[in-house]
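In structure tokens, one chain follows: the form predicted on its own.
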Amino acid sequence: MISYEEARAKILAQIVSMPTKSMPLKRLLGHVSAEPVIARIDSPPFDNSAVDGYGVRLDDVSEASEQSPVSLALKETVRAGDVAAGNLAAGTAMKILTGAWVAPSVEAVVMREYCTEKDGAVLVGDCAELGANIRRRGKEFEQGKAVLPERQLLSPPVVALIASLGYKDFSVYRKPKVAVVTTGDELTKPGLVLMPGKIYDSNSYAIDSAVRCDGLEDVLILHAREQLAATKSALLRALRFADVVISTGGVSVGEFDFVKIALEELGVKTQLWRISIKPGKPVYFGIFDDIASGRRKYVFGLPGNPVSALVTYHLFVKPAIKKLRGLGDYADEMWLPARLTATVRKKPGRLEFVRGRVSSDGSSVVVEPATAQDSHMLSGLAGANALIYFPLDAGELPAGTIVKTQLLSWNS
């Protein structure tokens, strides 16, 4: 067995980002940028007003006040999308609405709250400073400047930024396709009658949900009977379809554990198998160089117990998917120190990820271990929002100990 740190590093070292493609604005959300965002125009592209108000010359309003307003002739109204017809002469003003063009002769915009229109004139009740309420051209950034680097998750604000610069499409990393292969003759589809000795399938829904939370939509779900031929058939179909294959169960050393054997017979090259962690010791990672597509594909064999499957997905598959999507060596390991609220114990010799719930007691960050810690007990994981790092050589972490916790972020 190898350590958690070695396994994670070995997996990420093998992952290469997906190919890139150009996509229209409406489909950018949730993808990762494959090029920097370069300003095609100045932002703002012209001097414009930050408020609804009146454009003035400073000399005309230098003595203006609420008690002694200055009367200026109102020459024109400039709305958003308009361009002022002329320049301001002494003793005149322009009504300028928010976002509208500000002519070069306008030295400040006085908010309409300090002004009153009357008989073709405007009474200005506030003296102004040079440039007041004017957004200057190129103030945010200038044409040709890099606004954002590549490998950015395209959130709504980023998509809006790209659109504001005039792009109609943008280069992104393609999202990988995923196939999930469950194993086990004991599994029954939810909604059917549960016969003696059977359990409801939760792994296919668990991994499918986790993958979709990571922003992937193209997911194939398959099930393999506990026979070598059936397992090979399901895995072959998965390899033909997907960029990432994730199996659950059948990857240990039991009499009916055929996943590792089937994968190797299909030409998948084993990179690691068995990691010194709990839950999730029998984790498999392999690489398949698909001659037909010319693409390298990645295979993860996760344990069959549902908690183990989801925890190892979070620890190993999630960061690999992030890197495939173009996010680089994604730092999922953001450790948060927290104070244990209860003592936890284990047998020394394996790193253990204890499920817990991080919160604040008003003065510090605390973490409460879940009561249901066995790898088949989904209730403990369902109520958890963090994993507690229980070091390999430790046998006890007393209440009050400051421990490392890793937040469970199921959503991207």
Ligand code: AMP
Given for the second form:
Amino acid sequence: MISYEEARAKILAQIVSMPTKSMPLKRLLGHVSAEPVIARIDSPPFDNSAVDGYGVRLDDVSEASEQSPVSLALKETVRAGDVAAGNLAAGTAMKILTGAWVAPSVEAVVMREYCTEKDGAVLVGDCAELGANIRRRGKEFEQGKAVLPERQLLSPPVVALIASLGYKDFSVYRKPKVAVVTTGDELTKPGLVLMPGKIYDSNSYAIDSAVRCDGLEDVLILHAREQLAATKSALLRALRFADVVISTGGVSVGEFDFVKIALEELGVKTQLWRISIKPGKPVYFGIFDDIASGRRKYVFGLPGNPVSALVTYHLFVKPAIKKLRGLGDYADEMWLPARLTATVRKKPGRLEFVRGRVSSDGSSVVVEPATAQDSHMLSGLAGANALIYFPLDAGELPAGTIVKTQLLSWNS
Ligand code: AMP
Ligand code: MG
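What does the same protein look like in the form predicted together with the named molecule, given that the last one was the form predicted on its own?
Then the entire complex follows, led off by the chain already shown.
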């Protein structure tokens, strides 16, 4: 069995980001950029006013104050979108609205709060400073500058930035398609009557939801009966459809665990199987070089136990999906310190990811281990928001220990 760290590194080393494509502005949100954001224009694109006010020459207002305002002839009004018709002659002012063009002869804009309009003139009650309230062309950045590197998640502000520079479309990484394959003849679709010995399928909903939390939309759900031929045919359909195949169950060493053998018979190359962690020991990872599409496909065989399936999804599949989506190596795996509120114990020899709830007691971060810790106890995971790292060699972490915790993906 290999260690958690080795398994993670091995998986990520195999993953190559998806091909890129051009995407219209309206659909950018949630994709990852495949080109840097380059300034196509200066920002701001022209000198403009930061306020509603009056454009003046400094000489005209040098003596102005609230008590003794200076009267200037009002020549024109420049609204946002307009260009000033003329230049500012001595003794005159022009009304300039927020975002409107500031002519080169305007030396400052005085806020309208300090001015009063009267009979075609304006009384200016403030001696302005040079450049006051003028947003200068190129002050934020100049045309040609790389404003943001590539491989950024396209969030609302990034989409806004791209739009503000006039791009109609932008290059992004394609999102991988996912197929989820459940195994197990005991599974019943929720909503149907539960016959003796059967359980409701929760894994297909769990993995479908987790994948959607990670920004993917194209998900095919399949079920394989517990026979080699049926397992092979479901996995083949999954491999044809998806870039990432995620199976649950049937990957351990039981007599009816056909996933690994089925995958190998289909030509999937096993990269690893069985990791020294709890939950999630039987995790499988393989790659499939699909001749038909010329694409490499990735297969994760997750354990059947519902908690193990979701925890191993979070630990291994999520970072792989991030890298596929273009988000880089995800080497930034974040473990945050928190103080344990209760003692936890285990047998030394396997790394354990204990489910817990991180919160703040006002001055420090604490983490409370969930009471339901077994791999089939979804309630423990459902009430948790984090994993606690319980090192391989350790047998006990007493209450008060500062432990490493990681927020679960669906919480971050
Ligand atoms: P397996 O790895 O196939 O032996 O499954 C381990 C445990 O997970 C068994 O108790 C299964 O009944 C359970 N299990 C497998 N698949 C699912 C599923 N889709 N939903 C809920 N439980 C499952
Ligand atoms: Mg099974």
